[in-house]
Structure formats: C-alpha cells, structure tokens
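Form predicted on its own, single chain, as structure tokens, below.
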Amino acid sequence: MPFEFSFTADQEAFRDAVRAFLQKEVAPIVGEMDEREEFPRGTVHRMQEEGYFGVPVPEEYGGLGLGKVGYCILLEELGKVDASHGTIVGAHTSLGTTPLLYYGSEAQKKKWLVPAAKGEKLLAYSLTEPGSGSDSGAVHTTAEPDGDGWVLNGTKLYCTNGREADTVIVMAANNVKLGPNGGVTAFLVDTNLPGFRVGRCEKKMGLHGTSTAELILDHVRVGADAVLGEVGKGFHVAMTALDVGRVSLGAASLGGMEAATREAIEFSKNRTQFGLPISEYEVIQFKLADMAMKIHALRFMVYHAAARQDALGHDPTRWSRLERQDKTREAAIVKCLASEWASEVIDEALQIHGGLGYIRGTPIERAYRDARISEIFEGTNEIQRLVVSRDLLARGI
C-alpha cells in the first residue's frame, strides 16, 4: 500500500459533526466530571444515541460503517476534549466490539454486537489479573467445562467500564498448563449472571470519568454460546483486539497533543514577560515547533495504520501471516510513539503555561494527568518495544 492518505468529503463531514457535538455536549461537563470523579452517564448516553459507540461496525450489525479511519477521527476529536470519554469509547469499541466482529458467530453478533453497536449495551474487556500484567498470557482465572457450558472462577483487575458494562469479554484459562497457546479462551460474560460482581474501583491519577474495576467471578456459569472464537484461541482474540486499540489510542493521543499545543500557542501570545509576549522568545518558539513536528508525524502514522486495517477487512482467517505481522508491528509502533510524544508535548505545553499549568482544574493540568496512563495500558511501552524488536530480528526492517 502506498504511504499516503487523504480524507474523503464524508469523513470530513463526520469530523465536523463530531466536533460540534463534543463542544456542545461534552466539553461543558468535563471539569466537574473530573473533580467529582464520576462516570459521565448523561453524555455517554447521548453519544450512544448518536451512534458513536458503533462507528467502525458495519451497518448490517447496527454500526455506522465508517471503519477504522472514521473511528480514529472520533477518537482524535474526543482526545481534544476529554480523555475519559475517549477511554470509555475505546474500551467498548476497540476491545469490545472488535473481537465480536472479527471472531463472533452470526448468532453472537446478533445477540451481543448489534445492541452494543446501537448503543443499547456497554461492553468491557478483561485480561489483566493480580499476577499477570505485561505477562498477559499468564491467565489464572479458570474455565471448567460443565455439561454444555462452562464455570468461571477468578479475579480480574483494572477493567475499564467494568462497573458499568452489560457484558465483559473475559479471558480465562481452559488449561493453565498450556499457557497462551491453547490454554486461554475468550468468554462473553453478562454482568447480571449469578456469581459475577464488581469489587473495588481504583482511585487514579487521571481519567477520573472512568471506572477501573476489580471483577470477581465466583462460579459464574455461561453457556457454550459464550465462547468467543475457538476454545484455546482466546489469546489470539485478545491480541487482535489490542492491535486495533493501539492505533485508536494513537488517535486519541494525537487529539490530546493538538489541544495542548493550541492552548500553549494562545497562552504564549497573551502572556507578557519582560515587555514582550513570550511567543516572541526563541526558546518558546522552538518548543512549539517541536510540538508541531510530533503532531504532523503522528497524524500520518495513525491514519495510514487505520487505513491499512480497513483494507484487511474483518475476517482474520483471510489475512496472510505477513499481513498479520505487519499489522501488529505497526500498531505497536503507533502506540509507543503516540503515548510518549503525547506526554512530551503536554509536558512542554504545561511548561509554557508556567505556574498556571500546575494549578488543579486547568485543562492543561488535567491533560497532563490523563496522558500518563497511555504509556502503560493496552500493553506497556516496554512490551511494544519487545514486539517490534522481536519482529525486526525475525523479519528485518
């Protein structure tokens, strides 16, 4: 595929509509949401009504059919306004609807994907456990066969949307001894099932509008229709979802960088020191130039990767081994660079604001807190470098 990208008129119109909606509905409540640390149910419901929780899902399954490029447009615009809303959408869409679209049976798509894409149900995804973070294959939540179904037991951590979700995609070990290759299965677990409960919800540095929940599964029985994909192939389901999530995380980071840079430009023009606006000083100009260069580079990386994912389609069985490897490497690169560049750009924007940037409740202070987690979740950046380096050693540049 040529290394080029341009938006269609329909995509630009979608961006304009999203931007207007977010400025009207979301932007006014962000400060209070962050201060009160509350899940923004009202605005989430409005976004569901607009179809924003099913942007990349084909229309036949209840979505808007705008693909990964349209989805990244949404996440970029969300990143400009509020990272919490972007994270809620991302956990539902990248990590929830993607596995259903790629690996679900037609019956599963009708039962779980369609209402999720229409905004009638909220999804979550749960892989992390007390003993498995970066070692994501070390799953100890168990899945024991029981008649025509399965019984799940275990504890999961750090599940975004875990407190509010109607259904959680849970990775559980059908055979602990086999590990990720054959020993992990993905299950669709409705949160109203007996034995499922939410434990503690973490107090976090940022993303105050999201829940980060402990999930406890105590003899939760699910039917055979709850197995997503094949028994023992859950790790493949999980990693495929993360490839999508890592690119959309890049889009959200891009939006955060753009917003922070815009704030820094305006502040530098209006802040006077030693008789001049600080924008007149070369040290500030160079900071702004470096920020803009990272934004420019990331924009091309994100949308090129999204367009390539769209070109692959929704059926993993049709992908060649080379296509899968390229997709995984590219997603890791985008996620790693985007999250680190976002931290750097927002940090420089805060520095330009001086003491004001450090004051609680300002947009730049909130952005600084919200951005830090992006270097950790959806695979730490150390893991991204491991993914890239192993692929380099196996296949070359």
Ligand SMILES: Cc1cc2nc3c(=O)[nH]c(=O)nc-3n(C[C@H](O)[C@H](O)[C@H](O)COP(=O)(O)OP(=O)(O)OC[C@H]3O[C@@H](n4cnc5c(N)ncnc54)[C@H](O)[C@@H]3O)c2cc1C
The other form holds:
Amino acid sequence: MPFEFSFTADQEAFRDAVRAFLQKEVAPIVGEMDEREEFPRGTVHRMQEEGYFGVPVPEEYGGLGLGKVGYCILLEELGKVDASHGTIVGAHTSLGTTPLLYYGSEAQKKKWLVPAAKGEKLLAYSLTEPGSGSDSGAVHTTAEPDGDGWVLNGTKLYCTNGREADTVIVMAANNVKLGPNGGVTAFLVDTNLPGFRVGRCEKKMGLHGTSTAELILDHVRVGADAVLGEVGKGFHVAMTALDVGRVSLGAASLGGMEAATREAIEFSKNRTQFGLPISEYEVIQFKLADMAMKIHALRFMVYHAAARQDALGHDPTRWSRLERQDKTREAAIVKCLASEWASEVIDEALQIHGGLGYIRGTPIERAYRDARISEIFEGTNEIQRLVVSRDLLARGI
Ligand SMILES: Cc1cc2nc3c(=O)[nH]c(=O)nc-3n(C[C@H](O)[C@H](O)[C@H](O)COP(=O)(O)OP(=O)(O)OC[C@H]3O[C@@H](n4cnc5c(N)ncnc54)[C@H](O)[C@@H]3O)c2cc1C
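Taking the form predicted on its own as the starting point, write out the structure of the form predicted together with this ligand.
Starting with the chain above, the whole complex follows.
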C-alpha cells in the first residue's frame, strides 16, 4: 500500500457536508436529548434520509459507497457533536451492516442490507448475555433446529439500539458444549417476530440518547434464511464486525478529543485569573500540547486502519491468515489507545474549565460522561491488551 496520507476531494466534500448537517440539525438538540435521556428519533430519521446509516456500504446495496475511510470521517464528525448519535450509527453500521455485507447471501443482502443501508430499517447486534461479557464465546442463548428453521431461547443484555431496532443480529448457541469454535451461530432476528421482547433498558452514566436493552427470546422461530454465515461460525462473524467497530470507535473518540480540545483552547484564552488569560500559563499550554499530540497520533492510526480495511475488501474468503491477524491486532490497538486518550484528553479539557467543567449541561461535562464507556464496550481494554499480547507472543512485533 502506498503511503498516501491525504483525503481525496470527494472525502473532503463529504466531511464538509456532514459537518454542516450536524451543526444545523444535530447540535441544537443534543443538550435536551441528554437531559431527557431520550432516543433522538427526529435526528436519526434525518440522518437516515441523508444516507448516513449506509456510508461504507457499496452503492449496489443501497449505501453511499464511501468505504471505511468515509465512514470514519462521519464518525469523527459525529464524535465532535454528540457521542450518542455516533453510537447509534456505529451499532447499526459497524455491527449491523458489516456482518451482512461480509457474510450475507445475495438474498439476505437484498432483504436486510439494502433497507438498512438506505436508512429504512435500523439494526442492532447482540452478543453479550448476563453470564457472558468479556468471555463472549460462552453464549447460552440456544438455537434448536426446528423443521426448516430454528427456535431461539435466552436473554441478551446491553444491546445498543435494542429497543428501536427492526432487526437484531443475535449470536446464539447451536451447541453450547462446543462454545465459540463451532457452537455459536449468528441469526438475523426481526424484532416483530412472536416471542421477541425488549426487557429492561438501562439508566446510564452517559450516552443518554442511546438505548441499552435487555432482549428476551422466548421460543422465537426464524427461518433457515435467518442464519448469517455458516452454522457454528457465528463467533467469527461477531468478531469480524468488532474489528470494524473498534476502528470506527477510534474515529468517534478522535472527534470527541478534537471538540474537547477546541473548547479548552477557547476557554483558556477567555478566562482571566491573576490578571492574565489562563492560556498564558505554561501548565495550561503544556496540557494543550499533550492533548494535540494524542490527537495527531490518533488521526493517523484511525485512517491508516480504515484504509487498510478498505484495501482488504468485503469478502472474508479472500483474506489471508496474515491479513486477518494484522487487521485484528491493529483494530485492538486503535480501540484501546483511542478510548484511553479520549478519557485523558477530555479529563484535561474539563480540568482547564475549572469548576465550570463540572457543571451539569456543559458540553465538556457531557463529553466526560459519554467518553468513559469506550474503554469498556466493543471489548474492554483489558481484552484488547489480551488480543494484542497473544498475537505478539505468537507472531512477534
Ligand atoms: C452502554 C453499553 C452498550 C453496549 N452495547 C452492546 C451491544 O450493542 N451489543 C453487545 O453485544 N454488547 C454490548 N455491550 C456490552 C459490552 O460489550 C460488555 O459490557 C463488555 O464487553 C464487558 O463485559 P461485562 O460488562 O460482562 O464485563 P466483564 O466481562 O464481567 O468484565 C469485568 C472486568 O473484568 C475484566 N476481565 C474480564 N476477563 C478478563 C481477563 N481474562 N483478563 C483480564 N481482565 C478481565 C474486564 O476487562 C472488566 O474490567 C454494551 C455495554 C454497555 C455498558
């Protein structure tokens, strides 16, 4: 791959269009959304109309065809304005449309991917269960063969978009004893099917615009066409989606860091103490410099990883073992550093705001609450370090 570290004119134009849209339509409602803890239906609908729920999906399947780089541009801009909107798009796109694009049959793409990419249907992804979080292969929701279909039973936890989704990609055990290697299958479960129910929706520290839902599957019958990928290979489907999600999470973190730093710069120039703007003090200047260094490094990391994923294409059968390993290691590195740097940068930005940073309703206070989850979801950072260290010990640096 050549060392091209610049965006095309089309990518820049897309960024400009997204930025203008978010400033006009999303920024004005975010404070109230956070306060009311409401899913932002109106702005999600407008984003669906603009095609923002299908950015990396090829045009032939109803998307904008802008690849992972275009998708990361969207997530970076969303990260600057609101993490809830970014998470809603991410759960739908990285975790919903990716498995369909990579593993779906042509019939499944027509039925589920096209309406999702066009913004007519919302997707969610459900791997986590009450007893299975980091140990995500230990799936206990069962899938029993039933004639030409399957019957699913179990309880899923913490599903983003779970309350609003039209279809959830549910990981269920076709054989509990086999575990992740042969025992887990990915199913496309339409939420209007008999036996599917949304249970408790969590109250959270941040991401107040998103739903985090318990899903109850009580004898939900799905057809044979609901199996996404091969029977027994669902864990692989789930992990491949997370490789995309972890890079886009990096892009959203990047946007959050940029917005917080911009706020901190402005505030430090305007806040006078001891007769000088606080930006004149070296302690504040060095904080800002450290923030900028992390942003600079992360920007290259995110877009490098996204460009490499684009170069790989969306047919997993064509990827070599080495390419898969590189992709997974790079995604884990991006996710882990991005989320920790975002927490650090936003924390410093809050510190620069002094007491005001702790006051409810300021953008920096919301950003601080919203950022913390990125160290936990899509695999905790301890798990990212396990992924990276295992690969290092097997293959070296
Ligand atoms: C807001 C929100 C949205 C979410 N959205 C989704 C979603 O859309 N779909 C979905 O499927 N899931 C979702 N999740 C679930 C999320 O991915 C899990 O919470 C996460 O993977 C951690 O699992 P856990 O909470 O069970 O923690 P646990 O696995 O119980 O971990 C507890 C602690 O132990 C550590 N730990 C565990 N095992 C090890 C080990 N081997 N070595 C070292 N440390 C270890 C963890 O790192 C963590 O610090 C969401 C969660 C939240 C809070």
